[in-house]
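So this first bit is one chain, no partners, the form predicted on its own, shown in structure tokens.
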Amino acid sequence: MSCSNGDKILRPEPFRIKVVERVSLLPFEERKRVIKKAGFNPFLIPSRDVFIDLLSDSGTCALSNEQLSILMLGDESFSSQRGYFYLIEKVKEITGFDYVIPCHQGRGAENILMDMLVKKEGLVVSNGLFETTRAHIEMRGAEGIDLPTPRIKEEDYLFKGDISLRKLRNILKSAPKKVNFILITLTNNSQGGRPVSLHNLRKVREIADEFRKPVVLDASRFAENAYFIYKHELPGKSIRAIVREMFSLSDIFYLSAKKNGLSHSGAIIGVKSRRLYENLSSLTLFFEGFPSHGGLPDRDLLLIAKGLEEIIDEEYLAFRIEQVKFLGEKLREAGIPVLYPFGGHAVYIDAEKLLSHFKNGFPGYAFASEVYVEGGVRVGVFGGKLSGGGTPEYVRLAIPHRVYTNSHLLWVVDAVKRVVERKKEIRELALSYSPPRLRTFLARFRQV
């Protein structure tokens, strides 16, 4: 962003703050006690003890004045409420899909879809499966396979969320009957939140048609993905038009409204087939609630519809992507190994590279614990041996929508830098508890 004399300046927040929530920083010794009690897993730290929370961008957004206003219009009837029809209208306008099913959150949508689409001993191929998605697939006796782009190591290549077209074709050729469907995640959370190119999506559609396989989008961060395409691949096309084309290249989509829906709860499934819609509606009624609400109050359906409209605003998306880049560049300038180019919702620190002297693993949890002790900052840990995805262990700094200013992020940068300065003093961790599934979120550790 440039001012009138041509000098580049940091883009300010494209909103005014009307309501604030007080937060406070616990004393240093108290923070040490908190992280030990949480088993050195940041997911288990009570939120009341957190000063700045970058654990996730999911359901952590600030609501706009228009979203808060629309909450009062909820029609809390048992079925076929007013908000449902408003949601259908808005989803159809943005995505082009006629058949829409709301659910209480993304995992509920995954549960229903995987129950319908995943076959025992089958394969689901993807550009990168999130950990809950992989767990849903494995619970049904199938296998999820990640096929990241082979250009993932080229630093200047932006669309590192792409799927490897060569590997995709090879799997479909060698085991066409075993592959249940192709799942593309927008943006690719397990590969640093980096985007998928429209070129890659178009090629996936061609290959899927050739082998008669459905394409499913996990579109939870669709708007951020579209903005990267708008800026770097198709600058002459509007964000709305790019969004519409992305969705047109799929047969089914689902999204957690807690991300790019700018809401605190909810999810959406979209399908093109009337028959599939009716089958999914029966499962929704069984697992989630009546198909017109999926277990959500009507006011939340209105909230989601409004959030989907607000997220595709070009000015807001420009600020959003630049804020992530601002945080990433500050860490990169300090010599901290971050995944680059940066994605749309978070900055990822390669903990295995940063703490290369660790012998027993879990460098991400050890580093995240120290960042909390240093600055009261909670961050997430993904990948590594607990995830089953074959990626290194990353510390993820996810930025909630419309919550923190850049001065908050400077505090985060200072806390991370201070921990890095004493990285040789960080103690390794050993598992003290590990659940059978989704270990990333519930595992507990002890210092060695």
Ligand code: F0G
Given for the second form:
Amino acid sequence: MSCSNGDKILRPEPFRIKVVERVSLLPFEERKRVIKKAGFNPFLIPSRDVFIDLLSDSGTCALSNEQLSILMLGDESFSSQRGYFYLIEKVKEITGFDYVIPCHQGRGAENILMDMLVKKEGLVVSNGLFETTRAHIEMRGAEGIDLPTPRIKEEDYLFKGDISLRKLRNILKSAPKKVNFILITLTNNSQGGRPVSLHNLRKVREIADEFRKPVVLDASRFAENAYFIYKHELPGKSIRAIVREMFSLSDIFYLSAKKNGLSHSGAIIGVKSRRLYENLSSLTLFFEGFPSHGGLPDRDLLLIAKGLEEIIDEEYLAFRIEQVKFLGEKLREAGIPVLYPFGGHAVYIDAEKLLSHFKNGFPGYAFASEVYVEGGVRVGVFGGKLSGGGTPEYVRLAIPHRVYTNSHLLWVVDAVKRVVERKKEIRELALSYSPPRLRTFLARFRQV
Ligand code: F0G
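Beyond the form predicted on its own, can we have the form predicted in complex with the ligand?
The complete assembly is shown below, putting the previous chain first.
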């Protein structure tokens, strides 16, 4: 920020608030009843009973005045509507991709893409698959393998979302026919939302070319990723140019517009070949809707186009990344085991480390439940036994875009700290219901 004491001041929100939504805190005893009724799974807490909601940064953003005003220009025709042409121009400008298909949300895009790209008994190698991505791969009888960078243990290495290039090459050498494609998630949600370096992406491209494998980007948080590169790897290059290069290193991308598209729904698939586009279009027609909207109203396509433009604003991204860091530093200063350096959308607490006295009992869910009871704060739980990704059980404090101020976050910090102070009293949980897949979201527990 340009002022006399430079970076030392807390960066304020680069927006002002025009519309507000009332939230209130239920009494303590009621919060205890609510969490029990929700089976100690924060995903199942009715949002009306939540005071501050850090469950997800997905589909939870506040809209801008420009997004709200463009909604009225939606052309709600059955197909080939005006908003589609506006969206593809915008996506082309930002990503360089010619062929674009909207879908209803990220997993809709995953369904269609995996149908086309995943082969039975095949392998998909990745820096980190999100849970829905992994489920779509496994559903088709294939396996998803995460290859986190060996530098993940280096205290100060920032790009902990990288893929291990050595392991990638080894797998491709030993089983070249089995690997269907390489999937790189930007930022890497299952590794703390940490970014992937441009260096790593360029090397992935080289290896993929050597073994003739396609590179697919899950670019759901591409702008946050680009900001880290801009700030720490290639400060001379503009954010737009970095975004362009990131996308240019892939063959196919998809992104959930609910994250860096600053929208409440939607996703986009981008491909470079006309043949692929035609195949995808017929699948879209089958599962999502007409390929010019993928099941979304035209107004949402306009919203996404605007959102994609708004997210690559340097001022906003600087605020965004600093807000995550602000929350993370407060927890770290209190000695809470958080993934460090922080990522772009959330702070992750290692619940297994924090509640190391737990023998078996789902420390992430137990801790998240207590944070709700303590402060009416809803946080997410990812990884651990229920996810199949091989990471510990994390409590994730994801910050919705443009929704909460830093004083909301101070309330969150206090609630978390109070729970940590009484951590020895937290009771372990046992599963009382577990669905066959995507268990993170729907599992229920009882206290033991
Ligand atoms: N890819 C990544 C990296 C994601 O984080 C998500 C969703 C998806 C794909 C699926 O997209 O929700 O639009 O169907 N992540 C949410 C989260 C649920 O809270 O991190 P979707």
